[in-house]
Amino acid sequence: MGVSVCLASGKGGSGKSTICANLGVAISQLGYKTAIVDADVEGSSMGLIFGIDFKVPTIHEYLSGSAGVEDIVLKADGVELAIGSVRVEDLKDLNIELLKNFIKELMEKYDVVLVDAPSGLGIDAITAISACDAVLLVATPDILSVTNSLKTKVVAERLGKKVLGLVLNRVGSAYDIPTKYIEDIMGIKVIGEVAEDEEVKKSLVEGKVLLMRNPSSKAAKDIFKLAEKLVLEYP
C-alpha cells in the first residue's frame, strides 16, 4: 500500500492547489510511483494548473456513481491524477463518501497519493482529511492564514490524522509574521516555505505546471526542496 496525503488549509488563497500539483510532479521525479486527486468538488482546479482539457472523465463522474478509477486516472507530467469538474451542473447528485473507497483503490497501485482538499472545514474538506493517511497544511505567512489553518490542525488530528507540518507559500514580503512565531501559534513545524514568484502566475495563465514550464525559478526549486524533505523524512 502506498500512502496518502491530505494537502489541507483553512482558508483560500494560499496557494495549495498549486503547491499540491507540483510537489506531485517533484515527488515523481524523485522516483516515485505518484497520483494527485482533485477532491475539491466544488472549486476545481488541477484540470487548470496542468492545462488539461476539462472535456475528459473527472472525479466528479466517479462520485455519481458513472465512472470508475481507471476511467478517470489520466497522465501528465510523469504523474497520474484525477481532475475534477468546472461544470456547475456536475455538481447534482455526488456523494463525497466515495472519495474514501477512490484514495484507497489509489493507494494500491501507487507509492504517493496526494489529495487536494477544499480550503476551510466544510464536510468536504473533513471528508478529504479523514480519507487520508496524514496532513500538510499550507498557509501563507499572515494572521488570518495562520490561524484558520490552526483549526484545520485541531480537526486533522481529533480525526487521529498525522500533520507532517506546514508549508509556507508566497513568502518574502516584509509584512511576513516570522516562522518561529507561526510555529509558536500552529504547534508544529514549517517543514517548507515557498518564495513569492511571478513565474507561478504565469504559468497557470499558460496551464503548464511550473515544475515542467520553469524548473529552475525560485518557486520551483522551493517545492522540489519540500519533496525531498518529506520523502526522506516522511517514508
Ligand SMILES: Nc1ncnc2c1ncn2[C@@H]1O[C@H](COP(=O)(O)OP(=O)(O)O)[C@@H](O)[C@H]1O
The other form holds:
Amino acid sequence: MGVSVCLASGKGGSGKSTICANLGVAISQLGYKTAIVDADVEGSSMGLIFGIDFKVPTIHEYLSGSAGVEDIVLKADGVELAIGSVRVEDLKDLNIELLKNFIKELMEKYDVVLVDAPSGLGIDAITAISACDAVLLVATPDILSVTNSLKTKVVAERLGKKVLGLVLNRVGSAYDIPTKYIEDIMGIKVIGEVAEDEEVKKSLVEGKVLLMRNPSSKAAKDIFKLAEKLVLEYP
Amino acid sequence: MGKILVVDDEPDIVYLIKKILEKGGHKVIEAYNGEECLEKVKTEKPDLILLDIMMPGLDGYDILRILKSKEDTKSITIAILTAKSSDEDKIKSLDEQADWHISKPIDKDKLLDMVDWLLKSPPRKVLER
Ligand SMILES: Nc1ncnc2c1ncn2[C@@H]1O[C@H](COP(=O)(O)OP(=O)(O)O)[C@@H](O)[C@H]1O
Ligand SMILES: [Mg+2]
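If the one shown is the form predicted on its own, what is the structure of the form predicted in complex with this ligand?
Every component of the complex follows; first up is the chain already shown.
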C-alpha cells in the first residue's frame, strides 16, 4: 500500500502543478513506483506540462463513469499519470467524489501517488485533500500566498491530514518574505525552496518536463533535492 | 533604526518590549490603549507599530481598520503582537491587512530580528473593502 500526497495551496499560480509533475519524475528516478493524478478538473495542466496529446482518455472519463482506472493511466518520463481533459464539454456530469476511489485504487499499485489539487478551498480542492493521506503545501514567499496556505493548512488538519510541510516556490526576489518568518507564522517547516527560474516557462512552452529537459537547471535541482528529502523523511 | 510605537494595555509588557527595542537602538513611543495609539500616530509619525489585539475600548482590529483606511497612515507598517497565537488568530490578523503577526511570548533576539526586517520591508498595499 502506497502513500498519497496532495499538493495544495490557497492560491493559483503558486506552482503546484509544476512541482507535482517534476517531483513525481524525481521520486520515480529515486526508485519509487510513482503515479501523478491531475485532480484540478477545471484547470487541468498535466497534459500541457508533460506534452501529452489530449486524444488519450482522461480522468474526466473516469469521473463521469465512462472509463476504468487502467484505461486512463499512461506512462511518461518514468511516471504513470492520469491527465485531465481541457475540454469544457468534459466538465459535464462529473462526480468528483469518485476521485477518492481512483486514488485508493492507485495506492494499491504504486509506492507514491501525487495528486495535483486545484487552487483554493472549493469543493474540488477539498475532495482532493480528503482523498489523500498527506498534504504538501506550495506557496510563493509573499503575504497573500502565505495567508492562503495557512488557511489550507487549517482545513487539511481539520480533515485529519498529515501536513508534510511547505514548499516555497519562485524564490529569489529581494521582496521575498524570509523563510524563517514564514515558518514562524505557518507553524510548519519549509521543506523545500525552489528558485524562480526561466527554464520552468521554457519547458512549459516546449511541452517537456523540466527535470527531463534540463535537469541541471536551478529549479530542477531544487525539486530533486526536495524529492530526496521527502523520501528520506517519509520512506 | 526606527521609530516604533508599542501599543498594549499591559504596562509591564510595554515596558519589557520598550527595553528590548531600545537595546536594539530603536526609538520607542508608548500607548496603553487604542485611543492613545491614534493620538501618538498623529503626533509622532512612527515607522512601525507593534499592536496588541485585546484592549478595552478600541481593540487591535479596530485600530488596524482605522489606520489602514486612511491615506496618511495606511503606509505605516503594523505588526500584530499578541498572545492570541492560534492559526485562526494569525489568519484574522493577515485578513485584516496587518503587515505581519507576531505571537507572544517572543524572545528578545527574535523580536529585534523581526523588527529589523519589518522596518526594511515596504508595507503591504492596502485594499479597500
Ligand atoms: N520556479 C518557477 N520559476 C518560474 N516560473 C514558474 C516556477 N514555478 C511555476 N512557474 C510558472 O508559474 C505558472 C503557474 O505555475 P503552476 O504550476 O501552473 O501553478 P499552480 O498549479 O499552483 O496554479 C506557470 O506558468 C509556471 O510555468
Ligand atoms: Mg495547477
